[in-house]
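Just the one chain here, the form predicted alone, laid out as structure tokens.
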Amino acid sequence: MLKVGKIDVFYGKFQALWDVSLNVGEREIVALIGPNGAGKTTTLRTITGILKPVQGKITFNGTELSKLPPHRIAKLGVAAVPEGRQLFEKMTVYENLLMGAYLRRKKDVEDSLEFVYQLFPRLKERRKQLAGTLSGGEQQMLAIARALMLKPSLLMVDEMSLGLMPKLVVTLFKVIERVREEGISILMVEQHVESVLRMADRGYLMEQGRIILEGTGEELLESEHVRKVYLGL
């Protein structure tokens, strides 16, 4: 379904990302770990198309995206949950899920909303309140639900359980895995490195802007410097 090709990314003049390749499959779970600043959020906005990679290619279903602006990557399926949430704080959590949506017909806007509400019934109970008043947590499900909306063939999630509590994250990932069940692809970046790895069919490994290890989430777990700098064992 994706296949991130060898790409070279920059900032300017400083270089982030070194001949990445990548690729998640249909109803796939795949794990991006590694230490902060290794250039795992750059990888997401590149494929989201916020930055462009100077070299190497990037396709979606067969077409792709190196070139497209965000909201035609959006349209084609591709939906991102952002490290830090983003929310509109000053509008209502409904008025949020709408916004997930904006691409969509409004016809088929109602199908979502029943489907995040199933998913998060504490976002329904509080679909009138303002989205900056929320709990952290509460915020991550509108985050979340927000992507949702959009009905995506390939949900990005960038540090879902960042400073949350480990019984929210432990609920977090189980909707993850339900969301997969609905056929969607989930490429994850998780600073619980044990948790992901459990839960992912496949991971890869970056440090430094590379990619230095890649396999299965079994195989990563037992590796040898996933143990060692990762797992403390």
Ligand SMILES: Nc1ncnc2c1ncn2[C@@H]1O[C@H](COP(=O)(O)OP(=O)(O)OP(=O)(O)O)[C@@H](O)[C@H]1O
Given for the second form:
Amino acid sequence: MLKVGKIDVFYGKFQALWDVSLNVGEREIVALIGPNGAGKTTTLRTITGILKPVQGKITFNGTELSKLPPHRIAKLGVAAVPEGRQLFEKMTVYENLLMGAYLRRKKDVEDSLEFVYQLFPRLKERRKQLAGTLSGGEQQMLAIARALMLKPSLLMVDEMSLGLMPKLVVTLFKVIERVREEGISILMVEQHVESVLRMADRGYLMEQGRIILEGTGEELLESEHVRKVYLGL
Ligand SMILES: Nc1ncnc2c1ncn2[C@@H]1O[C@H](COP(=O)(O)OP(=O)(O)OP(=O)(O)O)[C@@H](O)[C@H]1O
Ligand SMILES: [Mg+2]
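Having seen the form predicted alone, can you show the form predicted together with the named molecule?
Time for the whole complex; same chain goes first.
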């Protein structure tokens, strides 16, 4: 459904992505891994339309994204949970969730609200609390829930588990699998390389702005390079 084809992306004169190609199919969980500064966030920001590729193209269910502004891309069903969450801190949990659904018709929003409250009962309890006063873990739940309020067909998640305790990370990984059961495809950037490759159908390894390895989660887990550099084996 998502096809990123040979994109080059620059920040001014600095080239951050070189000839990057990746695909995400229907109901797939795809992992994008790699060291700090590899270009993972840049890749996601280019798919959401915040950055524009200089070369190459991106299509989503056949529609070319590379020339559309971010809100049009969102409307096609591409939602992102950004690195660092970027919540509206002075707004309540409930108001943040509504912001996630601002592109949708009012009457369609109720179902999604129920779905995210069922995924994260904690958010329902705290719906009147200001987002900025939530714990780090609760803020990450809200960031995921807000993205789901768009009722996306593709959810992209950047460093979901950063700074969270292991138990919560396990919970959020289960949430991701639950989201996939709803028919939503997932593209995940993740530092927990072993866990994400176990869960993912496929994965890509990016280094210095290039995809250097791709395969099923299993294949990547077994690759010598991944074992040595990312799993310390
Ligand atoms: N706004 C920017 N202006 C200039 N250079 C940038 C900008 N954002 C990122 N870069 C550079 O682009 C490269 C890729 O950064 P990116 O944030 O995509 O990496 P990443 O793989 O997400 O890393 P991390 O794991 O640390 O989040 C880095 O060299 C970074 O310094
Ligand atoms: Mg990043």
